[in-house]
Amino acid sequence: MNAILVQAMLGLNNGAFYAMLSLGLAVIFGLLNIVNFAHGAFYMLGAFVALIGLTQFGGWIGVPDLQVNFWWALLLAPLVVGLIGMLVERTMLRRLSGLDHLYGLLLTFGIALVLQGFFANFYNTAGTPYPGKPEILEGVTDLGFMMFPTYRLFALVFSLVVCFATWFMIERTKLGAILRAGTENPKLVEAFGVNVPLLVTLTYGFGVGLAALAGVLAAPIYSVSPLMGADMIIVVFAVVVIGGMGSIMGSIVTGLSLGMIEGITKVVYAPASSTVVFLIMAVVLLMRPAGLFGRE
């Protein structure tokens, strides 16, 4: 019991970022309807915006001493890989704009690609440590059942907090009664003075920006590797489709419960728990098409 205790909030701090990572799937899904098959790449690209800024960013401007560190990255990474994505919606995704949904996916699949050859290019696929844990967050913290690593606990909560942050400001804010107004009815809700394309371009960048984020708190428990987005997307697909396509609550529910499961699988039977998500969606899919929240 112990060891599924131990197993199971290790799960959940994984969970976590299944949770932020659909979520930010959810909301370009749900109120931009693209399938946004370069979230993973934007995700690795916030965990090095994080490392760059550390390591690399005091030399290039001339000032080696100064560095980026975890808490000026947890703000600036987001912001950076949000801007990235506002540009490729404004210059690329905008020309898509009611085609089927499978141009999208293959033009953010070759984004994706792109981005994770690039950094290939430079850094090893095997993976580069993240050196900036902040000294606070270093050690355990008793939970009364384990000692749980401090850094996976801030994680985990934070990544929480952030998602339920989201999931209100989408469905019981104005704000977000406009962004899901504006894409039922684009025409009228631009007769009412709002400026639509400008509202899915920041509705874009905002959802990418969640998973620069999910890269930046993942940076310092993983290695930063081109490949990282690649390794996670799949699972990240699968959550969302368990989920409901564009729910948000389904996204956040359904990425914690499946991280918890993952870790539980790993006690009871090790080899499956590889594919326990998928099966999970296979029955989901059997059962209730639409997902667990999803709509038909």
The other form holds:
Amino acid sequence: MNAILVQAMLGLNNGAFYAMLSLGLAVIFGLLNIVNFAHGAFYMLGAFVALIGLTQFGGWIGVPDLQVNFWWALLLAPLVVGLIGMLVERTMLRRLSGLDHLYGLLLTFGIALVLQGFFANFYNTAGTPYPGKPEILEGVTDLGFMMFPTYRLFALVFSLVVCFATWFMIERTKLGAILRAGTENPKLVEAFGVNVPLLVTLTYGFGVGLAALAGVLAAPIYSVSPLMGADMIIVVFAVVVIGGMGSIMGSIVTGLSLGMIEGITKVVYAPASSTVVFLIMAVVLLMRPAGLFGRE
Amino acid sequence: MNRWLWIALIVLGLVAPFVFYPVFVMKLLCFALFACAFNLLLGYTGLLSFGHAAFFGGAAYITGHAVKVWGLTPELGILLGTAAAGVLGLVVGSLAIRRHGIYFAMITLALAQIVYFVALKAPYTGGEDGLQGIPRGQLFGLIDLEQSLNMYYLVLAIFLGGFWLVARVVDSPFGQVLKAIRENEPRALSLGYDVARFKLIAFVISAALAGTAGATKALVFQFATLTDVHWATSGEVVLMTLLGGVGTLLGPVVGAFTVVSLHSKLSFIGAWVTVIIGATFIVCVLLFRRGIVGELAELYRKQFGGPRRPNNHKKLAPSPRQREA
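Could you drop in the structure for the form predicted together with its partner chain? We only have the form predicted on its own so far.
Every component of the complex follows; first up is the chain already shown.
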């Protein structure tokens, strides 16, 4: 029983990453009508910014003592990756407006391959451990009903806070209202004097920034590898198909619960743990083709 | 299709093994058939499958196992692989056609990942090593396929057969309905066509042919590996089709030749190949949406006239006869 509980909590932690990634995918899809295949690559990029910042960056600029610690990485990696994302949007994705949605998928797939291949040249595909886990997050915490690794707990709570803050921003603030209106009818919103192209760029930057943030949080747990994003994005796609991209809260709930189910499967029948999400997707497609929270 | 094109293809095919390394040409042909099968779906039905490696690699594993462990003859092995890929296509297709566009792509990708994990973890597949040492055997119990040239002409025959089948399907009334679905699905539906069934049949044909390609590849190289079922292979067949020209008959062949040659010529630069493949994707989508064959046809049209094709490739695979909206 306890083993199931531990795995469920660990899975929930993973599910929080799924939630953050599918959230970003949903926001980007809403405004740009692009399924961002490069999302996994930006997640990986986030983890690599943290790793490089800690171990190599100082050496590159001739100040070997400079180490960008975990807390700074948590702030800087999403910014750096968000900026790269905005550049990508401005120079490439923008030129696809009015074309078939599938072109967006193919273009971002190409971007994902370029990023992944680039890092695969310099870093071991088996993964490099991130050595910068903060000291206060070492060890385990007693949750009353179980012992749980402190860092995992922190990552879980932090991701949940970010997810709900995003939900609040989109569903409850003025900026979010403009964003939602832009999703419905960008022409009309532009007529009201909103700079929609800028909004699109910022949205893309924000979405991939979220992915990078998840990447930084994941770095101390898993090893940092050029392939970590590709493995992730396929699962997140399944999560998105299950939940539907129509609802922000739907993305969060689906991500969390699927992570948890995946964790529980590890105890119940381990060989199925890597495929359970895809199998659930197949079942959902049979029962509710539009997804649990979807509207097609 | 043009008779001269066929004659040229056959002559080139007959001569090729004396000019190039036969195994290399066989690899080209297998991937060309794979891309043609894929193009039937993307180019002529407008469905982007991101999981075609499951059929290609799945068939490779099944044929490999059948020939190696059960001792089937190569022709039966290939048939079995093809049939298995068709059945798998029926399952994946009937799930995936419940959604449209990008969702279709994501679903096929996710379902193909199940096949990948099965190939990785099942007891008969050899895990990380893949299935090694598949015997080529004797075709019909008579022709020794260990002889490189014999194997080559079998592969050529399979490729030409598959290519002919695709051309035939595209030109048939059935193919016309597929194109109608690609152009305007609601209209095809309102004309009374059972769109879902047509899509599913196209998916099964495409999956089965991809299986033929994979099964043949398994015999040529005498192994089936995880690369065959990996999502990167699914991506590569998309690139072959896109680069050669989506919705052109010859495009996938040209695209497959280009991508496979690129891989073999650039194998010395390691992971940079992935960067180049990715960059090719980007360039194709941004600047080059008609693909090599599509651009050449357009150039020819501009030079020598011919029916105007108001074809700006806003849709992934618009027909030459697409009307101006």
